[in-house]
Every structure is written in structure tokens, then in C-alpha cells.
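One chain comes next, on its own, written as C-alpha cells: the form predicted alone.
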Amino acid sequence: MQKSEQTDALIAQCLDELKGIAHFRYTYKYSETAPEFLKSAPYAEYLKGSSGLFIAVMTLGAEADAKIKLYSRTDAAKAIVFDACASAYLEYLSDEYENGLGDNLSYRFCVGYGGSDIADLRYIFDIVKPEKIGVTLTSANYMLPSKSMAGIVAVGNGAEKSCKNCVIATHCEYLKRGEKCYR
């Protein structure tokens, strides 16, 4: 889909609709020491020099998933745009929530980043118990609702987002334009 006024209007429409139905929830546990599963790569490098960490799970709720499913049956273009908007909105709301957790926090490192094993979600679920905010984990390590994330936020190590180790850096459209995908 090329950039156009029509596309911009669809994005705006999807965001407005999403804001009306999303039920953002966030749960976490704070620890001064890393649990055993975080003591190996790539987590150990990310946590290097930190004085603590938040282990967290966040979600937009089942309503966003239901809309994506509906649009996938009725309007494929809108389903794709709504799905992308929901992912971006979850990232945005999570960033905003984390801004209130304290000072000197790093960026969020989610399971699946940097070659980490998606099976590590089981450890996070055992620690945080996100079922209380409506997030469950399937036997294949897939979170439901799908517009959910799980990860860690380091405290006090000064880690910042970087394009250096990004897996898509070689063909990133943002980098080609001299921009970044994050703030």
C-alpha cells in the first residue's frame, strides 16, 4: 500500500477505533537480582551494569484481537492496518506506562529480541502471573490476546536503543532515510 491521503485516513480511522476499544493493562514484578534464566545471553549483556529490573507483561486486551479477526473476514486492507496500529499503540502505551516506573530506566527488551528464546515466556509467566490481566500462554508459547508483550526493563545501566544490533538494519527503511524507528 503506497502512502496516500486514503492510507493516512485509514490509519487515523483505525487508531480512533482502537483507542475506543483497547483495554491496556500492565503488570510487573521488580527485582534487584536477575532470575536464573536472565543470566545467559542475550539477557546478560542487556542487564550488564543494572541495579535492578522490571519483569513485565502488557496487553491491549481481547477486543483488539476481535476487531482484527472481524476485519480479516470483511476488509483485508483494514485488517492489516488495524493490526499494525494495534502493535504500535501497544508499544506507545507501554512506553508511557514505563515512564512512570522510575528514573534511569533502559528500553524494554522483549522475549524474542536479539535471539532470545520465545520459550522464556514461561519463566516470565511464572514470575509475573499475567493471567490476572487476561493474558495467557498457549502450549506453543503464543500469548493471547495476541496484542500482548512480555519483557524486561533494566534499571540503572544506561542501556539505550540502538540500530547497531538490529536484525533488519541492513534493509531498514528508516535507516535508509537517516531516521530511527524509536524515539
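Superpose the two forms; the largest set of C-alphas matching within 1.5 Å is the rigid core. Residue numbers count along the first chain shown, from 1. These numbers come from a predicted model, not from an experiment. What changes on going to the form predicted together with the partner chain:
- Taking 2 Å as the criterion, residue 175 counts as shifted between these two forms: its C-alpha moves by at least this amount when the rigid core is aligned.
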Second form
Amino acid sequence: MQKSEQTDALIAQCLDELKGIAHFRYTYKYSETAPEFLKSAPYAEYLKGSSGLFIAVMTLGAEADAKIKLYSRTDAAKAIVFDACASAYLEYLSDEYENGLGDNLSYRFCVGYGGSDIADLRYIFDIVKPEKIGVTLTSANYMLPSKSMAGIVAVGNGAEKSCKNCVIATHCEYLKRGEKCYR
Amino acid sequence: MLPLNGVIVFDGGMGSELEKLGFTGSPEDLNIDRPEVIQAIHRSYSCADCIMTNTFGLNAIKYKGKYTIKELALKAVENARAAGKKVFFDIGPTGAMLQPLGTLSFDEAYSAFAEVVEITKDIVDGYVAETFSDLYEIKACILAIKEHSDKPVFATMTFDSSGRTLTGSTPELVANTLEGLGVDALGVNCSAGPKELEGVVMRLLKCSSVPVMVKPNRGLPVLKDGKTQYTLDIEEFDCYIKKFIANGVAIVGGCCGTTPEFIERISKYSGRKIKRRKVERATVINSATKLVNIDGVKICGERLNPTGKKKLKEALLNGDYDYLIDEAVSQAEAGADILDLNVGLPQLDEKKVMAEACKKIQEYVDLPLQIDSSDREAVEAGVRYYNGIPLINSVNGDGEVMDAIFPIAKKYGAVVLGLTMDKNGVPKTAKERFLIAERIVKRAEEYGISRNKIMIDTLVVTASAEQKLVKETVEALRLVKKLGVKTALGVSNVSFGLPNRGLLNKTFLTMAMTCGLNMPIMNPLDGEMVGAVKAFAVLSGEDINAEKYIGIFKDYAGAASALKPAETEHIAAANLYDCIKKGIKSQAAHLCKTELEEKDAMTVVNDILIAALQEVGRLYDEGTLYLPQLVASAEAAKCAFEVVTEKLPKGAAKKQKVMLATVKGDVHDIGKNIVKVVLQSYGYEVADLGKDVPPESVAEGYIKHKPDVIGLSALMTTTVKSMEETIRILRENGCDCPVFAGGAVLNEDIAKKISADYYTKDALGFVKVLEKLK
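Return one more block: the form predicted together with the partner chain, after the form predicted alone shown previously.
Time for the whole complex; same chain goes first.
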């Protein structure tokens, strides 16, 4: 891909705006044993050898959605960049937050990874009750605000990220080039 | 309102007590499964004055257990009665996000709340709507309670560490809305510990005229030995509650983590004298996230009114809310503080359109609205579905009009604009207009509406027709200020029929502001008028140290600077082709006009616009351009297309009409929006039905818009079903036009399976197929 100054400037601008408006919130329950729905693949594989797990939900809040909506009206190109930046920013803030949760934490395994069923979100919502951080679930199992994630974090098993669990593995631009999006 | 004789103490945590006893599942079911446990917890709180039922999650949307709502509600009240104290029915949120952020409608939320109130209205002592984080949802809840019961209503929301609710409302905004809706007490619960909530509590005390209620958690939870634990001790909790009461809090209790010992300790405050507070009564309106205090001068944008506006009229008649939204957004960006909304056209169902327009505009613009209609039902529809406290435009000195509108204003807490006229028309003199204003204020007070909720418009006459009366309008402003009300004027009316209207408008605006005008209803896109308001704020001392003025005009370099390109336009395009290719929207219209000076319109379309788009498409397909660049080009082309269309012979550039919708259940519509922009850039006419559109509405849209092609989008596996259903219903309704399916989870196979005619993987693919279909 060519470098695009316009897009780079837009990314910088969007990240800057996000820092001002996003209200990052993270909530979790810690458990030493995995609840029933996590005892089958692909979760079981991810949790193998762990001494406990965090079941967590995190969000950037409703403000980011409102901005995306506004830009979709006034500047569609910016809306797309803002949407992507918001997703990346949520990942980044969640990683940072998890760094403070303790040592020996594995990477975050979200519902949807490795072919897991998004209906599993229901179990997570029953356990974590993320309504208290303003995250809700629609009847089609879609989380709102849209910049929200739900998943598990294994403790003490050193589970490592792998492209095979990724939701976009079949059409990933990085993979096509033989690269990875993570270290 | 409920008369409080002294401080009231409520009970403490229920969920945390159950957790301590090892109960995990549905707390609501325990009302029937283990009544003895629930009753024992209620009894342990009998030191409190009031007990709340164990019904936090009991509403038809949230509760998915084995009993009926009625069985549980009745049993829960019976259980709470075991403590021998007053019983308040606890209502928590639905756990679903309301539209427009989510999929739950206001009416659905309202019905769920109304159901539990209807069951319990005769057996409880009051209601507590608690732990709400969305202002719109708590409004639905309060209306449901008040429309089904005459028992006291206490309403509390949760705030985060930034001092806002989870949907971004400040304490001042929450207080203005809840007080407007007529609750008996308002406040904060859950959220965090008393220490973290202190700021919110103090702010609520400053602005709420009704009693303030505080039920904090037992501090912030900490993770200890793998368990969430609350660690704040009783001493500290008590210390804060004492401080809150000393500052005027009237109702206290505990939320998560607080135990009977905590409530026992604070029960000593029961009956204590409530400290009187002095609350300034300002004229304040608000949306869900923006509060506007109508003090100094605030601009009300006048452009959402079809009178004399052909395009808006057409848009309203066609149900084209996009046009309304664009008008709203542009006024907000130009500096309006409030937007007037009028949808009065004889051919329209004004009630329905007002409610819909209100919802749509609020989705994109956070400015408070002024609901402008002479139809009582349309006013009520607008005010009811409005998220916040709006202005109503208007009443006048006619008793019948006031009797129709004041009950609505009172019920929903709206501010009302009163026009100084009556059945006999607009009086000539300032004195007579003042007398009508006085009559309006008095009648409002009979309805329990205080003066801060009334604004007066002394009515502008046209200088060309009634030159001598212009000064009466201004003089009347000065007089009505003595009534302690804020004022408004539709200033642009003054210049009808005269040349250089802008100059007259600006001069009149300045005259009126000097005499106490608070809210000019005007065109915010007129930079000179907005400039006059900003300058007046400096000269009248409102804009302290001219900070806002300097912020706006710091780069001002004389009249020529108005033509200077904005900051985002630093990239220059050599010509229209280059401009489309680079995606510079702001220069597209101007460059298109330049091209049209030398070339005919059709040549501009084919040789420049389409050619540039095809080149951009090629670069995107080969992976040289990113998606945002493709979309920026499409937007630029769209702007140019609008210019060129005016020059084309009618029908010359006519392409197929495409109707787009994101199917029911899907609220993420960025993909559909990209398709829309790209289609428009190629000159296709697009009817956009929006997101989360039920199959029946898509069928209705087909009948109304008569499209040549339909595009449906779905993001998730769960919503592909709803796409299939949509196609089925379309066919049943005789739709024989091609249906395109797209979205993250779709592919050729799935599209075929659900009977779609075409699958395209992206916006460009859509265009390519369309071009072939011609």
C-alpha cells in the first residue's frame, strides 16, 4: 500500500479526538474455575493449564458511537477512520488495563475468536453484569455501545496469540503478506 | 410533591447480602423460591424507615426466569412487608440500550415499566427508579410510574468517576430533567463509594429544588483472594452520610456492599431536620448531553421550519429525514445553541412526523430543541419522545391555547415560549404586549409552572409595513423583563420587503439585545448575525475577558479572511479530476463550476467525474488506495454531482433508484453508509431506510420509494435470518426488483440461500453490477 498523508493526518486527528471523548471502562469477575460454557473448544484450549481466569467486559462508552454517527453524516471518510481508530484504541486501553491486573496474564480471548459462538456473550453478561459500565446486549447478541469487547483472560498458562483463532484469518491483509498484527 | 418532615433512611445492599449467603442465580426468583431468605434480609434492615423490594431486574425485557412478572412482583412486596416498614417498589433499568443508540424503543421500555407499576400501584408506598445510566430510559420509567400510580416517585442514577452518567449526562442535566418530570426526590445510587460521589452529591444539592437522595456503595470494590470485596468501614461511611445530610441531603441509604450494620449506624439520622438549601431557578433546557442556560444571549436556529423553504418542504413530504439532519448539523456547527423544529405542513400527519423528526435529529445533534407547533398533539408527541427538557413554541394570551399547552409543559417540565398576542391579534403598543405577557405568566403559575419556565416573545413586525411599531417590540422586551422572565424574538422578520435585509437584521438584533433579548430565533449560518451576538457578549460583559470572542476571531484578518480556506483544505487540487482523485470535498463544488464554464454538463460527468471515480476504484481494487481515500473521493464526487445536476437537462443523468437498509437486529451501519456515499458519487439516487429496519418497514419502503434496486446489509450471523425474512416479505409484497445482499458475514453461497439476487463484497462491487444492469 502507498502511504497516504491525508489518511495519516486523519488517523492522528481521530486518535486525538478519541483521547478527549472516550470514557474507557472495564469490569470483570475473577474465578479460579471456569464456568461450564468455557469448558469446551476453543476456550478450553486457551485456558489449558491456567490457574484462574478473568471474565471481562470493556468499552469506550457511548460518546465514541455518537461521534462515528455524526461523522457518517458530515465526513464519511473520517467516520471510517474514526471507527477503526476507536477499535484500536479500545484494544490498546484494555491491554494497558490488563497489565495492571496482575502478573502472568495471557492475552485476551474474546467471544468470536476461534469460531466461538457470539451467543456465549449471554453467559458473560450474566456473570459480569456489564450494564454497570453501560454495556448492553441486543437480542441479536450485539454489544452496545458498539466499541465494547467481552472475553476472558487466562492466568498463569502463558497462552500465546495465534492467527488461527482470529476472526479475520481468512481475509487478513497482514497474513496475505506473511506478517502478523501482533508481536 | 411529597412533603418530607425529616430525613428518611432507606435500606442497604440486597444483592451483596444474597451473594454472602451463597446465592448466585436470579435474585428475583428467590422471592418465590426462598421467601424466608428474602424476608430475613428485609427484616435485618428494619432499622430503616423504608424498605425496597427485591425487584431490581424485574421487568419484561430483563427478566427471563421461570415465573410471571405478576407472581414475582406481588410476592416481592409481601416479602418486603415482613420488615414492618414503608415499602418502596424497586425498578431498575431494562439492561437494553434504547434507540437511537440501541434497538429498544422508548415505548417498549415504557410498557415494561408500566406493567410492574400497574400490578403494584395499590400495595406499595412508593417507587424508586434506581441505578439508571440512560436519561432517556429513566424518563420512560418515570412517565410509566406517574401515568399509572399517584404514589411518590424517587429517581436515582449512577455516575462514574468523571461525574457523568454512563451516557454522558452531568448532575445538573440529570437534576433539570428529573425535576422537570415531577419526581418527588432525585439523586444518585450505586456508582461508587460516598467519597467518590461527594462531588456529584454537592452539585445535585446546588441545582435541585426537590429533595436529594443518596445511596452509595460501600466504597470501591477491590479484588482480594480472587473475590470482589468492599472494604470501606462503617465509621467512614457514616462520616460522609453525616456530611451529606449537613449539606441538605434528605434521603439516605446504602447500595452494593452495605450491610444491616451500616444502615443501623445511619438510622440515627432518621427524622432529622432537612437543611434548607437555596437553589437558583434559572431558565434551563437540555438534551441528553447538553444543558443550555438561557442567560445572556443564546442563538436559536430557525432553519428547521418549512415556511418559505421549498427544499425542506419537499424533504418533509418525502419523509427524507437526511435533509433535516443535515440542516440540524450545519446549524449546530455554525454556532446555534438551540434548534427550532417545526414540521407543520397541511399534508402531513404532524404528530407522527414531529415525534420521528425529534428522534432523528437528536441522534446526530446534541443541541436542545424547541418544539414548534400550533397542534397540541404534535407538541405533546415531540415533548414526550424528546430526550431531555425542551422548549415549547408556543402559547399566546388566548386562554384556550394556554389551557391546551400548559398541562403538557407541566407534565414534561418543558419551558414555554409565550407570544404577546391573543385572539385580537398583536397589540400595537409595548404596554399592551406587556399586559398579555403578564396574563401568560399568571396563568402559567395557576398550572404550577414557575416563571423560570416561561419565556416571552414580544413579536417582531416588518419595518416595511409597520415601521413605527418596531420600537414598540423592543420597548416591550424591556417591560417584560420586569416579570422575571427570559425573552425571545424571531429577528429576521423585521426586514421583509426591504433591500439588504442582512444589515437591517443585524442592526435590529443589536437593538434588541441591548433591551434584554435572550434568545434571537435566527439563521445561524449568517456569520454576520452570529458575529453580532458574539460581539455583544463581549460588550455586555457576559464573555469575560472576551475569551470566547478571541477564540473565534483570533485569526481574523479582515473581510478577505472569510474566503480563506479552512485548515483542512491545505491540500490543493489542480482541477476537478485531481480534486476527486485526492478526495478534497471542500473544493469540489467550486472546481466543478469552473469546469462547467468551458464544458457541457454531460462531458463533465463522463470525462471527469466518472473517469476520476473509475481511476480511484482501480487503485482501490489493486490495493494502492485505502478505504477512507475511496470514500473521500466519493464524497467529493457527490458534491460535484450536485452542482452539475443543475445544469443537466431533466432526466439526462437519471440512473436507477436504489433503496438501502441495514436489516432488523443490526445497528452497525457504517458498511451501508459507505455503499450509500459511493452510489451517490456515481449519480445514483439513494433512499436510505437506516439501520435495524424491520422487514415490514422495508416492504413499506419499497411501496413508497418504488426503487429499481434494493440493497440489504447484515453484519452478523444472527441477522442473516432477518435478511432472509426481509427478502421473503418483499417478494410477498410483489417486489420484483433485484435485491443485493452484502455485509461482513455474507458470501455468494449465503446470498443465494436466502434468495438474494446478487452478492457484492463492497461498495465498488455494488456499482459495477449496477452499471451492467442498466
